[in-house]
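Just one chain is shown here, as structure tokens, and it is the form predicted alone.
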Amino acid sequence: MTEFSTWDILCNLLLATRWTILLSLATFLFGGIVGLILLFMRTGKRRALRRFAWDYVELFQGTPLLMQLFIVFFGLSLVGLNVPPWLAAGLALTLWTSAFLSEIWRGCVEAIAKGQWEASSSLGMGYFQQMRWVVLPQAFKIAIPPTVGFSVQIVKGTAVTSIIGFVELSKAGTIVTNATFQPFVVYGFVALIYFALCFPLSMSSQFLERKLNVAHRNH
């Protein structure tokens, strides 16, 4: 019987952590891109696009991430598309993330005073010019804290992907536990690693929120 030291356990978990980090970064990047597109659709003037964005957000916010993951991974295979676990995980998390980010950013855009829209419109700016030069630069400052805060949910959300066989930190914890029969040690390390990933993001979100609020009051 092979003996696993505490260091062996930790090393294996840290190797799997890189996939959790990479999946989180890819999800945040692509989810942000899709979320920005949804933001423009939701705040634009075309009713059909606003309706589509609203339905999209309601669908992905109103259903469990686990169910979305199952549909992407198993549903696509039913129509002849064999999706590898990493691709299914990235796609499902991207769709889920984009729905939440678009709503966070929409709230920030709507927080901008109506007079800003009216003033820029009086200068002859179109919708995209208003968003690019007037609204988004102001909304960006408001959006930073909740966006950073939501990144914590993305990191924790990657744990769900273990159910389809993607070997991230949570899945690695299960594999190492089966090999070592030391669940308390293994999942203790798993919890500490998740904490090490999420705590700095959470603190950054709170710090940025306080800093921006102070700057706003001083202004």
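Residue numbers count along the first chain shown, from 1. Take the two forms, find the largest set of C-alpha atoms that superpose within 1.5 Å, and that set is the rigid core. From a predicted model like this one, the values you see are computed outputs, not experimental measurements. Compared with the form predicted in complex with its partner chain:
Once the cores line up, the CA of Thr17 ends up less than 2 angstroms apart between the two forms. For Met203, the Cα coordinates differ by 2 angstroms or more between the two forms after the core has been superposed.
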The other form holds:
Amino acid sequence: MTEFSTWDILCNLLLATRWTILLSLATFLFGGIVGLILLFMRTGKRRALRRFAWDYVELFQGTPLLMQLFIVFFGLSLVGLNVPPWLAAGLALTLWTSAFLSEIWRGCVEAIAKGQWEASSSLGMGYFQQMRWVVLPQAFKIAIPPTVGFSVQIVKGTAVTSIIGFVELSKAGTIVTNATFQPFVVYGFVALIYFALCFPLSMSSQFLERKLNVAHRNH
Amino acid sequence: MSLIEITEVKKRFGDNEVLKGINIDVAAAEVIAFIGKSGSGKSTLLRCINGLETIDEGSITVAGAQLLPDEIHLKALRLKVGMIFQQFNLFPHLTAGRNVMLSQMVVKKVTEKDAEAMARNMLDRVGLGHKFDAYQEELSGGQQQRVAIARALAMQPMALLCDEITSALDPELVNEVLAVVKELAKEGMTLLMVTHEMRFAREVCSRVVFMHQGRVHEIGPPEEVFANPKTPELNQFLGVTEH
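Could you please show the structure of the form predicted in complex with its partner chain, as a counterpart to the form predicted alone just displayed?
Next comes the full complex, and the chain you just saw is listed first.
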């Protein structure tokens, strides 16, 4: 029987970590874009669009991520579309992320005082101009802590995609365990790597908050 | 021809009818004070003229621009009337100068250079030329309100609506704002103001409108309205406010 050194284990896990990082980044990017579109629908004036965004958010917040993943992966293959695991993973995570981010951001937009909307209205600005120049710049600052907080959830959420066979960090952990029969060591490393990804994210939130506050006061 | 025509305007909030058929015509360069108890509908009327509230019946026209609930008509209307609020509502993420520049650039597509020149000019006009780069937290309440006036003026409106613009100010700051308004009145700006400053209304206004329970109860030149109130309601109101 082959012996595996600690280095072998770590090496394999770190290689798979690349996919965790890539999936997280892609999810955050695309989820953010869709989330922004949903935010505009939700806070805008068209009733049908507001309703659609509301339903969308309720649907994806009200069902487990795992179910969404299964439905995308198996559901699409049921209708004849053969979706590779990476695509199903990315798609499901994007849908899930966009719902949560749009809801987080909606809270931030609604935290902006009504007077800001009224003043900008009275100056003749339309909805998009108000959002772009008055509301979002102010909402951005209060959105940073919850948004970064949620990005940590995304990194950890990618672990779920191991179940449909996407080889990211967690799946690699399972594979390596099956070969080495050292679950404690392997999953210990897996946990440490997740922590190493998430901890700097949390720290960056504090840093950004402080930096933005300082920038606002000193200019 | 009147600059602002308010005809049979009715407004309901649910079952509560706050405006019960208002008719007022305002000529250019008139300065009108709306007085009355809280809940009499004076602030609501002012907000209707700027399209911040919709009306249920009647019509409001400002220099040919009619109040209609779609964005194009609202924008046309709002380019003709500026509004100043009790709570100033400056944009806190921008400097005083940028506050005055923003809507010119975004709404009127004025170049940055021209917008800045206009902003400096308008801030000078309200006596705050030296505060161009100040953020709101570096300004007193009176200064913030003057920046808000400059911001509205920079859009070159034909009329200004002032909704209790001195009510949130400390007493010693009221006069600096009223002085600016007085200056505007002298220069011929059309002003509609909801105010509790009776002395100011008496000195500066061409007409005073006393509102009571959603109706125009009395209207006339200040010397008449203040010295010779015709209704017991106005008599009582003046008795309460003046000492």
